[in-house]
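Single chain ahead, by itself, as structure tokens, in the form predicted alone.
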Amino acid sequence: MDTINLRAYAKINLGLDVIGRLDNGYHQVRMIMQSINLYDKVNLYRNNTGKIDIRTNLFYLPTGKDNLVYKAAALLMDEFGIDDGISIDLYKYIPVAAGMAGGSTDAAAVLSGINRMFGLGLTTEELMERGAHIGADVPYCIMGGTALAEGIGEKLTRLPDCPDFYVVIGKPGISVSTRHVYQQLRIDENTVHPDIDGMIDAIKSADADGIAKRLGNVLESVTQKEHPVISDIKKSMLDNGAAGALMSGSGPTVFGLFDDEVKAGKCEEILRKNKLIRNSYVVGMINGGRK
């Protein structure tokens, strides 16, 4: 197999809670992760150069050893002594530095692609174990679908497929450092924690209204305060038919859940007209994100 073309799906967080800080400096989280039908295209080409070469449609993205895609390819090629080279064409459509796991899902696609291309025979679980060495979101991006993530995000429990919504994605013209957001986060007795267990129950009972009402993200307390436009986007979504709206991950992307495609489309038009966003999409959940 000399060529593989893959889709790397974005994620949103239906719920994101931070329990506390671990001794190693990482934060302990409980998150509900959900794949959506927005994806990057990742094309792999086998060659005899002995090198890893990455090309992308975004001029400002690093393509060397700091890129998660490069790290994913190098991890498997070093472990299995692969002498062949590989070229990777990365077409980015998921907003960058937006809380949607764009880099992690690209890395997950490369791990899966190299496993298939070189016949390594790794199971999904074995790929997920290796993905955890690249980034906390990579194991989930390999799994996809609807899942509870715990620990630092690497302990995953698959949940039933979330009911389908139309999802409006809106990213303002800013980027956010995940490291900075976690460094600024303060958890105390006044912290409002999302109802993760209630969200799980709503998902299990396919209660779309219950899911929308339980959206919550403790990281909003940092990112929303520093970037009020996030509050403006959420309010606009709710005022224009969203059943619920929330910032995804550390932000700044905001998503709204809609039960009607027409309402979702009109909301996106209004966001663009009011210049609240730089990038926007109307997408759907893909049967729980199953790939």
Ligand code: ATP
The other form holds:
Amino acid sequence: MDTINLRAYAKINLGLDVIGRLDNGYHQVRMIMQSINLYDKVNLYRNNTGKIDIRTNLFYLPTGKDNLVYKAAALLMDEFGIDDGISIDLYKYIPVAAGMAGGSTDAAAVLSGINRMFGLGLTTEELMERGAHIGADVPYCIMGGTALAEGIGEKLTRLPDCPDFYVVIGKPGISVSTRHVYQQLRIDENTVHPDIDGMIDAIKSADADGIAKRLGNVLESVTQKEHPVISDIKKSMLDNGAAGALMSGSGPTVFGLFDDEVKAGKCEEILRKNKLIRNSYVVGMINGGRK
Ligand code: ATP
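Same protein, different form: I have the form predicted alone, so give me the form predicted together with ligand ATP.
Once more the chain from above appears, this time first in line as the rest of the complex follows.
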């Protein structure tokens, strides 16, 4: 197999809680992860240059060792002593530094692609173990669908498929550093924690209202304080028919869940008209088996 074309799906967090901090500074999280039908295209071409080359449509992304797709390719090629070369074309559609695991999902796609291309025979679990060395979200991106992520994000429990919604994604014209948001986070007795267990129950019983009602992200107040546009987008989504709306990851992307495609489309239009967002999409969810 000399060419493989892959889709690398973005995620949103239906819930994100921080429950503590480890000695090494990492935060212990409980997150409900959900893949959505917004994806980067990752095309792999095998060659005999002995190198990893990356081309991408975004001029500001690194194309060398700092790109997560490079790290993913190098990890497997070094381990398995592959001395062929590989060329990677990366078409980014997932907003960058937006709380949607864009880089992690590209890395996950490359791990799966190289495994197939070179017939390495690694199982999904074995790929996930390797993915954790690249980033805490990479194992989840290999798994996809609806899942509970614990530890630093790498301990995963598959959940039943979340009922489908029309998801409006709104990304304002700002970028947020995940590291900065976590550094600003203070957890104390006044912290309002999202109801992650209640969310899991709502997903298990396919209770769409219960899911929309329990959306919660402990990082939202941190990012929102610095970027009030996040609360404006949320308000606009809720005023325009969203069953629930939330910031994803460390932000600044906000998503709204809709039970009706027309309502979702109208809401997206209003967000654009009011210049609250730079990028927006209306997409469905992608669940495990369908990926
Ligand atoms: P998360 O939701 O996991 O916090 P994110 O969506 O906030 O991730 P990314 O889009 O993954 O953030 O990018 C964060 C940084 O990683 C960017 O500043 C970018 O320079 C770097 N990066 C390296 N490789 C990639 C890639 N393939 N795609 C996007 N960003 C990449």
